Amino acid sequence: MDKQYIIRGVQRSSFRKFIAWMIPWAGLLIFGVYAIYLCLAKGLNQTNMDNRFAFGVWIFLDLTVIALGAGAFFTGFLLYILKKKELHAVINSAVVIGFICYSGAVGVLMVDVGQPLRAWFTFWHPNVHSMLTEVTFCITCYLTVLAIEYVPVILKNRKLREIPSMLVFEHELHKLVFVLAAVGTFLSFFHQGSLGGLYGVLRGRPFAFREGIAIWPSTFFLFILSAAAVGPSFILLTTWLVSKISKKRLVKKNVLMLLGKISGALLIVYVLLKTIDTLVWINSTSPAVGFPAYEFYSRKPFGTWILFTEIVVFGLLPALVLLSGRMRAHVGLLVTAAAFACTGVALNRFVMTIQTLALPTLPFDPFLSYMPSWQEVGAFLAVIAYGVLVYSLSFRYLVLFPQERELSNG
C-alpha cells in the first residue's frame, strides 16, 4: 500500500502489520500526552516532587537519554572528523536516535519547569555562571544541529527526492554535513560536561560537590567521557535491537565490533578516572566540609553496593569485555556488555540526581524518599513511545542503515 514510499531493495513488513505495531505505541503516547497535559494545565502538583525532592524522575530521564544520545555526536565526530568510514553504516540511525533523545529531553524539560513560557528568559537574561545556562544554550543549539542533520536523511525518502528542489538541497546540505558534525561535537562536549557540572558545583550538597579545574568540577569531565563512552554502545544496542525486531541484517558485524571497541576504550579510561575522582572525594573533598563520606552510604537502601555496582559491575566489567577482541567477536557478549555500559551510565545519572537529593544536609534532617506519580511516569513513557514511533517511521521510510540493502541481497 505504501510501497512507493519505501526505499527499493529492502524488505519491510506489510502496511497492516506496521500499523498494528504502531497502534500500541501511539496509545501509550496519547496516555503520556494526557499526563503531560495534566501537569501543564493543573501544575506540577500532579507530580510527587516536592520542596525537598525538587528534581525527580524527569531530570534523571533527561540526563540519561542525553548521555545515551551522545552516540549521535560521537559517531559523527568519528566519521566526519576522524574519518572512521565504517561508521557510515550507522550514522543515519545515530542521527535519528540523537534527535529523538534530545527532542524528548527538551520536551520533558519544558514540562518540568514551573513556567515553560518563560524559557526564553534564560536566553534573554542569561546568568553565564550557571551550569544550567550552558546546558540550556548548548542543548537547544545542538537540537537545532540534529534537526538540520536529520533533514538530509528525510529528504532521501524515495518520494521526496523525486522533487528536484529537495534532491539538490539534500545533496548540497550533505556536502556540508562535516561542519554540522564539528559544531555538534563542540556543543555536545560542553553540554554533556555542564550536565555533570550541574551537580558538581552544588556546594550545598557535599554528596555531589567536586573540586575541579578552572570553573569546571570534575563531574564536568566525567560526564563528557562517560557519555562519549556509552554513546557508541547505545548505537550498538539499538542497531542490534532493531535488527532483532525487524528480523533483518542491518550492518556488518565489524561495524558493531568497532562500536564496541571504541566504547570499551573510552569506558576503561572513564572507570579509571571515576575511581580516582571517587577516592579524592571520599578522602578529601567531602570530609573537608565536615561530611565523612561513609555517612552517605549508611542510609538504606543506598549502601556502598551502589558505588560498587556502578563502577565495577556496570563499568569495569563491560569495559574489559568490550576491549577483548575474542569476547567482542561473540555477538551475545558484545550486546550484553553494551547494555551493561548503558546501565552503568544510567545508574550514575540516577545516583547524581536521586541519591543526591535523598541525602539530608542538615544534621537533624531525615533521609528522604520519593516515588514518581503516574503522571510523571506517563510523561516518561510518552518520550519512549514518541521515540519508538519516530524511529519506526524513519526505519520504514528512510535509509537508516545503508548496508541493509547489500546484506539482504546476499
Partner chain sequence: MTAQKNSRYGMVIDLDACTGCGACMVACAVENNIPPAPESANERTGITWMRVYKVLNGKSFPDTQAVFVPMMCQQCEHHTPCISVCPQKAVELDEESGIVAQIPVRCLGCRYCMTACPYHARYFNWWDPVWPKGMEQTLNPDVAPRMRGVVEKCNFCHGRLQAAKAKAAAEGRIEIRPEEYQPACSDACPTNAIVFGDLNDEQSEVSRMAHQKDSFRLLETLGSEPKVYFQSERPWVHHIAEQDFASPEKETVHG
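Given the form predicted in complex with its partner chain above, I would also like to look at the protein as it appears in the form predicted on its own.
The following holds one chain only.
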C-alpha cells in the first residue's frame, strides 16, 4: 500500500525500515514536546535564563537555524531571478528545508516568549521603534511564503496527481513562483539584516555595538551577507548527507560544485567585510566608548582564539577551498568546506548572542556564566526531530530531487 504513494521511477527502503528510522526521531520529538509543555505550563523558571541573561541557547540556535534556512530564499533567488537553471535540481529540497527551519524557529520563539497566547500582541500592538517588530512581521510573512511554495511540492505526490483539480491547482501555483521568489528574497533580506542590526544598536553592550552605515549598523549588512553565503553550503551539505543516508545519487556533481562556488564567492566577500568591521571596532568604536578591545577577550571562555576561529578557520579557509575549482572537484573537500562555513555562521551567532551578554559592561558587573537547562535543550531537540521527520516524509513521498530518476535509471 505504501508503494502506491512513492514517486514512479525511484527506489525507497522498505516500509519497515522507514518506520524503524522514524521511531527514534518520534521519541525525541515526544521528549522535546514534554520539555516545551513544562516551559509553557510552569513558566520560564524552567530555563536558566534570567533578567540579565534573557537571550540564551534558544535565541542562539534560532539565529543559526534562520541563517542556515536562508538557502531557501537564496536558491529561489538564484534560480528564478538570476536564472541559474542548474539549481532546479535542489530547489524543492531547499524549500522543504527552509520551511522546516523557519517553522521550527517560530515554534521555539513562541515558547521563548513565555506567554504564547499573547503572541498576537506583537502584531496588534507593535513597537514601531523596535527592530524585532520588523523581524516578527518578516519572519511570519516569509513562513507563509514558504508554506505556499511547499504546497506545489506536496501536490507532486503520485496519488494527488491523479486528482484533476489538484493537478490544475499545482499548475496555477507554479505561475506564482517568480513572484514568491522575489517576495521571499525581500522579506528574508530585511529580517536577516534586522536580526544583526538589533545587536549593532546596543549602545549598552560595547562588544556588539557598531557605528551606522546610513541608518543601519554594520552588523545589519554582515548578517545578510553571512546568511546568503552559507545558505548554498547548507543545501549542499544536506543534499550530500541525504544521498549518503539513502545510498542514492540525487543530483549531478556539477550542481554541488555550483553551490560551493556561489557560497565561496559570497563567503570571501563576507570575510573581507567582517575583517574590516572588526578592525574598525578594535581601533575606533570600542575605545571611543571607553573599552579597550582586548578586555573583551580577557575572560577564560572567550579568548582571542574565538575571533581567529570564526574569521580564519571557519571563514577564510572554507572560502578559499570553495573558490578553487580543483578543490571543489574533490567531494570530500567540498563537503568539509561547506560544513566549516555552516559552523562559522553558528559560531558568529553564538558570539553575538552568548558572549555579548556574558561580558560585564560596568566595573562592578560580574562576568555572567550560563548553561542551558535540560528543558531548553529538549525544546530545541524537538525542532531537530520535527525537521528530520518532515524531511524524511517529504523525501519518501515527494519529488525533492528531480534528477534522481534520471541518475538512478542511468
